Amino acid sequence: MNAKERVMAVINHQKPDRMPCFGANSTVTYDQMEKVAAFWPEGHDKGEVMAKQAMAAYSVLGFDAVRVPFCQTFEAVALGCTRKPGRVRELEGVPGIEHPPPYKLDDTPVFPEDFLSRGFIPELLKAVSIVKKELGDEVAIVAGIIGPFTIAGSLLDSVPLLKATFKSPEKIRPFLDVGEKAGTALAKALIDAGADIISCEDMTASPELIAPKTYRDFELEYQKKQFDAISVPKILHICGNVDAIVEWMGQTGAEVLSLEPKASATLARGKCGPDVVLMGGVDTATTLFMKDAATVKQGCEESIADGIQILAPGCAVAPGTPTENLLAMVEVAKAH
């Protein structure tokens, strides 16, 4: 099999002829961009170098899929954020979200009709277009999205909306709906643009800041509304221990649930039952990027063991990754 037929025949229940490597969320490094003459910040607002960098996960990593785009801004500053850029060491980092944020919890957020020409947007489709071009099927391409909850955080900022939850979480619905036809819309223009794979991140969602009932009873229904209207397979991606959250997650029409080892697996596997394909591998802080390759592959093991399916990076990778301890993950997915 090649990459792509590997990374599908996972997703369809179909046996591969090996364990498929790949990152749900960013896999850029410092010592990948060196490799592929391709650098920060350029990558995160410039097709070109953007379609570079996602590449190298294959080129440089031998990974079973690439993955665009690197940071979370995207849908937010289409929808009225202001970008800033990431610390500046040796490169720039990840950009965030410039406070204050447009809106407070009484106003009604819009979502604009030319909101696929807004920001960078326009720079993140060339940029699948262009690995698409270059890749054709022989890599699964994945496009990220994110969530509706996050989306909201983004307009909102995160402290005022987690005390909506509490006061009045009524108030937050207008803002889940624009969050939720944010991604969609993102999404089904990154499919058009040559993603075979979406990847939803929903990172304020998690049950490590937002009480789980707040997720059942307001994020599901529109991640539920999302997923329905994407014709791809879907990847959810949360961070954190998402046990009190993750029997919900499987309702929500996600294909793959992107796990941190701090989730159990075999848990998720007995709330959500077989049809759900789980991915997920080490710690992308505390192992992949401090420790050596054998702690890199003894970590991947442990998770292949508590019944990961799709080896990865846990969360996004951190830019000073080594590159060995990557490779080791690869290697790991070719032994089984």
The other form holds:
Amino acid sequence: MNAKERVMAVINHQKPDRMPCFGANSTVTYDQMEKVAAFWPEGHDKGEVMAKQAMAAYSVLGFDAVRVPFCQTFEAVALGCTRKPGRVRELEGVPGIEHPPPYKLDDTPVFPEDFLSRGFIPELLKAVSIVKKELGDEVAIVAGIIGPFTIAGSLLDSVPLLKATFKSPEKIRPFLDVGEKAGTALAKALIDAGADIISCEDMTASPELIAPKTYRDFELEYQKKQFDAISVPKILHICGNVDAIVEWMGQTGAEVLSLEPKASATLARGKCGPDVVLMGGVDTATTLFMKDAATVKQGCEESIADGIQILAPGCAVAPGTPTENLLAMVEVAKAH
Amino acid sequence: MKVLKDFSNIFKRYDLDLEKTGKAKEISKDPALQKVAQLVVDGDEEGILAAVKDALKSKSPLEVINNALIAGMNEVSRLWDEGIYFLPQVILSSDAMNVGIAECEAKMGKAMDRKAKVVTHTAEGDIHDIGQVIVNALLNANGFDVINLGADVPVDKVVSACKEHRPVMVTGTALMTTTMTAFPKIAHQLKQAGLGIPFICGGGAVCEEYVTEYDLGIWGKEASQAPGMAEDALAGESWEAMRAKWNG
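For comparison with the form predicted alone, produce the structure of the form predicted together with the partner chain.
Next comes the full complex, this chain leading.
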């Protein structure tokens, strides 16, 4: 089996030759950038550079899928937020969103007709088509979108959004609606460009930020609608300990749930049933970035024992992460 | 046929057992103070002003601050620690408390006496930019003067705020691996400027081993530790002594 066949086998509930290993979130590191001679900040806004950096996950690490993009700003910028530009290595710059945000809670957010040609989206689509052309038959292409709640957080700023979840929750619906439309439109364009899998990151929907009932009563509906409209397999990644909402994450229609090790894969299996595919692995900060290869291997084995079926970094890989720690993950996957 | 006498479970949603339920304790025997405290617990920043004005008719501003506003916030802190309250509720309560404190300070004609200054910030580039909200609320509720630099703060700004305000302690929050690398840089620049201020670092991505690698760094495991740490710093404990006490 090649890498792509291996990934698709697991998602389609067929037996792979071994466990696949790849990221639901960004896997780019400075080491990989050096090896493929493609650097930040260009990797955040130039399609050719972005493609080169993404492909390093396959050519340098031996991961079974490659993943774009490497920050969470594409939809938000196309919806009117200002991007704080990425910077070079010494300044540790992943792009973010500038303050103040474009909207206040009483405003009506607009979904622009020309959404897909705004901001940096054309470059992201270009990156996917380059990867498709170069590696499309060998390796799975994972393309990222951002969840409705997290996009709403970019449009309103997190604190006003969080306050509204208790004070005037109905007012957040138009923002979730626009966030859903944006992610869905981007997902469809990414699939047209060659993406095999859509990975939805929804950081702000974590129980560490909002009450579980807010996820159940608001975000779940939009996430279902979005995933229903996406034709390829979906990965849903929500940061932190998601035990309190994992049952509802399993109802979204995502074929794969990506979990941090703080969340219990055993619990997720019990709550979501046998059909959902679980992906995860060691903590990207405390283990993958900080510790050595032996500790990474041990942590990966523990995740697999907990029920993980696709080995992955628990969240976005810190760009300073040593290559040998990422290679250690692949080694563990090869043994399963 | 079995006749059901107790219908209470029929309408109970099976999924609600995932969310803990709990109630706030009574905070004051005095009805006016209890009302103010309850509005802090409820996070009602619109309703609290009238209740504070009402309480100030019979109580001194300091009584209202200490026995209702701060006492209410301490109850919110308990509900948070026990997993009953979530972050949005803590933010709303903190805002309500601040509305009340501002009204009491207006009545006193001066700001309430604060124990000492603490500078707080969230690391530059962090999109989970609200980790420090609870730290601010608890420090505030425990009588510290919080110099809140907010979220997404560059290294230079933290250092210059420390030079300007001379706080007893500085805190940094980072929830992403990509942003916590600012902390050693801040610590280094503070030391170079001759400011040996205990620098409490915490948040999702941050672990003890990382923080204790650089001078001044003390790992903050929980937001609820912040007031205790600030008391130690105020008592003149060095960063080394604080690290020995709170970490390892």
